[in-house]
Each structure stands twice: as structure tokens, then as C-alpha cells.
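Listed next as C-alpha cells is one chain, alone, in the form predicted on its own.
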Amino acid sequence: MGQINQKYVLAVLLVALVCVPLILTNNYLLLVATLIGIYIIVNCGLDIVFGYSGQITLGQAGFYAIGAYSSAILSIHTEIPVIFCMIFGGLLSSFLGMLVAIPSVKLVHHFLAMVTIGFGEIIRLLAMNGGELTGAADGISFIPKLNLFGYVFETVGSYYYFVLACVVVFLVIKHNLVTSRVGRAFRSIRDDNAAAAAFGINVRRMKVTAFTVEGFFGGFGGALYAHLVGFISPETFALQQSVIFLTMVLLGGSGTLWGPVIGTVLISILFEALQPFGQVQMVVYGLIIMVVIMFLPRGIAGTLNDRFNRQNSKKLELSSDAS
């Protein structure tokens, strides 16, 4: 009954999303309905490492950067389709996440996080210092938009619905993932690395899967921020793009599928109420992310899920009781 319940309520969910460019209207909010799927897929990938292998990273602004550049420059420099381009952007992200792991994940806590917040500076620094290939600190203009079987995504509202479908597909390939083998490992890892040694995973493998994996969530999601604003400049990639990733990620519930979605529903709305404020706004961050830590450090999804699993057991105790 209750997998039956969950069904009808994401198929309706699934058909009010299909339904937000006919009910916004205004051009402006439906960008930032775009933008939030796009974020959602980053912060699922950050979440695996984060939230399933426990690793703290601060680098998804970097992953988030080479896909951008990448894809951008690759569109713009060949004849390449652009949809190849978005995903050879994933691709190298990935690869590369793989290859800042290798020698990174014996780090632990506040090491790791130092190491990843060097390459997601090292990536901005690369950008700002490309010259004519990645046009500076003046940026890239002029993306070229997407392009699918002959059909040009000129709009937002169109490109709205490639990202959302996008949502879905890198939504079930982190559920597929994350209930597999391989995140069961995660979430070993997660718990106690020795534990997990003991029992023959091997931990640095699945880090860097962890890793690997992360950067072509990541990457691709730079590539369609790319061809949605049709122009990237080193400052879109700063540090504080990943403290906002990963404020998202908090709020929401690390570890969980639909933490990172809500949280970052919840933060784009607040980062859109606080523009006025400017730089007001990172402190705001800085209070979220404590009181989280201190009232909610399973997030919204994760203290929602901790109590609904002990009504549960409440309840099989009863009717054990009973019988």
C-alpha cells in the first residue's frame, strides 16, 4: 500500500513539473525553475560522495566548471552536437575526479576537504588564467544552445523540460546505484572504514568510485548551465558555489534520494528572496549549515525518515504485543 501511495504521489508530482511553464508565465522564475534541476543533479552527485561514502568535499564547484568549459569550448570550436559535447564534459569531470582521488582519499575529514577545495580553485584559476580558450576573467559568450534531432531549445521553457527529464534519469541512476552493491559499500565505508576493510571491500576503490562518479553528475550539470545561459565566467565557479552545494545538500538530508532535491528547492527559494541582501547571504548560509548540525544533522529528509522508521518499529511492537 504504501509503495502503491509513494507511486501516485510522484506521478502527480511528476505532472505538476510537466505543468510549470504553462502556469509561470514570467520568463524570469522559470529560469530559476531550470536552474533548480540543474543543481539538483550536482548535489546528487555530490551527495554520493558526501552523504553515502562519507567523504567531505568542497571541490563540486570544480567538477561543476570543467563540464562548462569543456562542453563550451568543444561546441564552439568544433561540429561536434552538442548533446555529445554536455556529455564529454561529464565524461572528463569524471575522469578527472577519478584522477584527484587516486592519490587523496587516504585523507580524512578536514585534509580531504582542504584537498578539494584547492582543485575547485586550481580549476577556477585555470579558467581565469586560460586567455583565449576559456576568454579570461571576460568569460565565454555565445554558447551555442542545444540541439536534438533538428529541434534548437531556444527557450527556457523548452530547455526547462530536457533538464527536468534529465532529473529523472540521473534521479533513478543514483536509486539504482545507492541500492546496489556498490552503495551498500558506500554506506559501509560511510559507517567504519575499518569495519569495512574487515569485510573485504575495498575501501580506496570504492572512494574513488565515490569520486569518479561525482564528477560526471557534476560535469554534466556545468555543461547544461552552459547551453542554458549561453555564457560562463570564472566568478560562477568560485568557492562559495560550493559551500552553496553543499549547504543544499545539508538542509535537505545528506545520504538520502530526495534530501538534495528538497534542500535544494528550499535554498534556491532563499537565495532568490535574499538577492537584495548581497553578502548577506553566505552568512545565512553559515547559520544553516550550524543549525543543522546542531538540530538537524540528518537534514529534513533524514529526520523525516528516522521518525516514520520508529513509528514503524512502534507499531510492530504493538502488534506483536497484541498477538
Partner chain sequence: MQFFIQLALGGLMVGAIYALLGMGYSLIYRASGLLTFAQGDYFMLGAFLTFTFSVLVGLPFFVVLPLVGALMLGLGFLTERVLIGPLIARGSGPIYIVLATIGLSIFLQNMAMIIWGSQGFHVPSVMGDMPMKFGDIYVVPQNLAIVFITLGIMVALHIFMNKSKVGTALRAAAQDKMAAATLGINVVFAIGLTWGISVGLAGIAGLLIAPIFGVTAHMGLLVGLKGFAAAVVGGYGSIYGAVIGGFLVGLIEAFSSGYIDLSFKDVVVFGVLLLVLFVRPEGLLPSPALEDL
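Definition used throughout: the rigid core is the maximal C-alpha set that superposes within 1.5 Å between two forms. Quick caveat, the model's predicted, so the values are computed rather than measured. Residue numbers count along the first chain shown, from 1. First, how it differs from the form predicted in complex with its partner chain.
Once both forms are overlaid on the rigid core, the distance between the two CA positions of V280 between the two forms is 2 angstroms or more.
Can you now output the form predicted in complex with its partner chain? The one shown was the form predicted on its own.
Just the single chain follows, nothing else.
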């Protein structure tokens, strides 16, 4: 019953999302909607490391930057089709994620947080000092648009559909990954390191795997961003961006399929609404993080899940009483 309901809800949601460009005629709002899609992809990757594997990471903006810069540079200086540049951006970011993860997964939370911050900062500083290749502080402009089978995604509206398709693909990948054997291994590591190891899980290798996956999600998201906006500069990839990503996951509910999606949408809308107030925007942001951790530590999706499960278990208790 629940299964069927869920399918209907998803179908309705998808139809609604397909209709968005028809309703949102305002180009700016459509851009925001497309960005939300990109953030969802990035945050799904982040959630695999943070929510499912329980490893703190604040280097998401670094992965995002690697994907954006490598795809932009490749598509400007070579003839390689943009779609392959994007995939390359994802793969490179994934590879670097693995390289960083191998020596750092042995560290406890706060040290790991610092390593990932250091990683993100180094990437940003390299972009800042990369000379002609990265355009230093000016960044890279005139990044070519995506071109698929001769069709150029010139307008934001058309690109929105491409991003939407990517979001669906990445959500399916995430769903399949976290419900697989690997996903269960991730969760067991999050819940108890030693117990996971005792059950024969190679803890370090699993953590490296999580970071490698995160790198691909983040890098591909960055590439999507670069070819959407057509301009990138180091400012976009500051530590603040990593914190924003993490807040989205945290508010929505980490370690759930829909949590990061909900959080991304809510925070993005809130962000746009607070835009006219300037600095207050970030003050509210800081407050949200503290309040959520104080009162809603499992996020929106997590809290809803808990409530749902409690009701279900009550029903179970009742029926077992009856029998």
C-alpha cells in the first residue's frame, strides 16, 4: 500500500517538475530552480559521506571547484564534447577525493574536518594563483554551453531539463548504493567503527569508497554549474559554500534519501528570500545551524521518519496484542 502510494507521489512530483519551466517564465527563478537541481546532486554525494558513513567533510566546495574548473578548462582548450568534459570533471574530482581520503580516513571527526577544510582551501588557493589556466581572481568566462547530439542547451529552460534528468539519475544511483551491501557497510561504520570491523568490513576501504563517490557527485555538480552560468571564479568555491552544502543536508535530514533534497530546496528558497537583507542572510544561516542541532538533530526527514516509524510500531504492538 505504502509502496504504491509512494510511486504515485513520485510520478506526480516528476510531472510537476517537468512543468516548472512552463510556469516559471521568469528567467532568474528558472536559474534558481536549475541551481537547486545541481545542489541536490552535490548534496546527495555529501550525504553518502556525512549521513550514511558518519564522516564529517567540509571539502565539498573543493570537489565542486575541481569539477567546474577542469570541465571548463577542458572544454575551452580542446575539441572534446562538453558532456565528456563534465564526466571527466567528475572523475578527476572523484580520483582526488580518493587520494585525499586514503591517508585521512584514519582521523577522528574534528581532525578529518580540518583536513577536508585544508583540502578545500588548497584547491581554492590554487585556482586563485593558477595564472592563465584558471584566470586567477578573475576566473574563467565564456565557458561553452552543453551540446548533445547537435542540440545546444542555449537557454536556461532547456538546461533545466538536462539537470532534472541528471538529478533523477543521481538519486537512483544513491538509492541503489545505500540499499546495497556497500551502503549497509557505510551505515555500520557510522554506527560503530569497531563492530563494523569485527564483522569483517574493511573500514578504511569503505570510507575511501564513500569519499570517492562523493568526489564524483561533487565534481559533476561543479561541471554542471560551470556550463550553466558560463563563468566561474575562486570566490564561488570558498569554505562558506561547503558550510552551506552541509547545512542543507543537516536541515533536511542526513542519511535519508529525501532529506538532502528537502533541505536543499528549503535553504535555497530561504536564501533567495533573505537576499534583499544582505548580511542578515548569513546571520540567519548561522542561527539555523545552531537551532537545528539543538532541537532537530535528525533533520526534517529524519524527524518525520521517526514519527512515522513510531506510529507503525504502535500499530504493530496493537496487532500483536490482538493475536
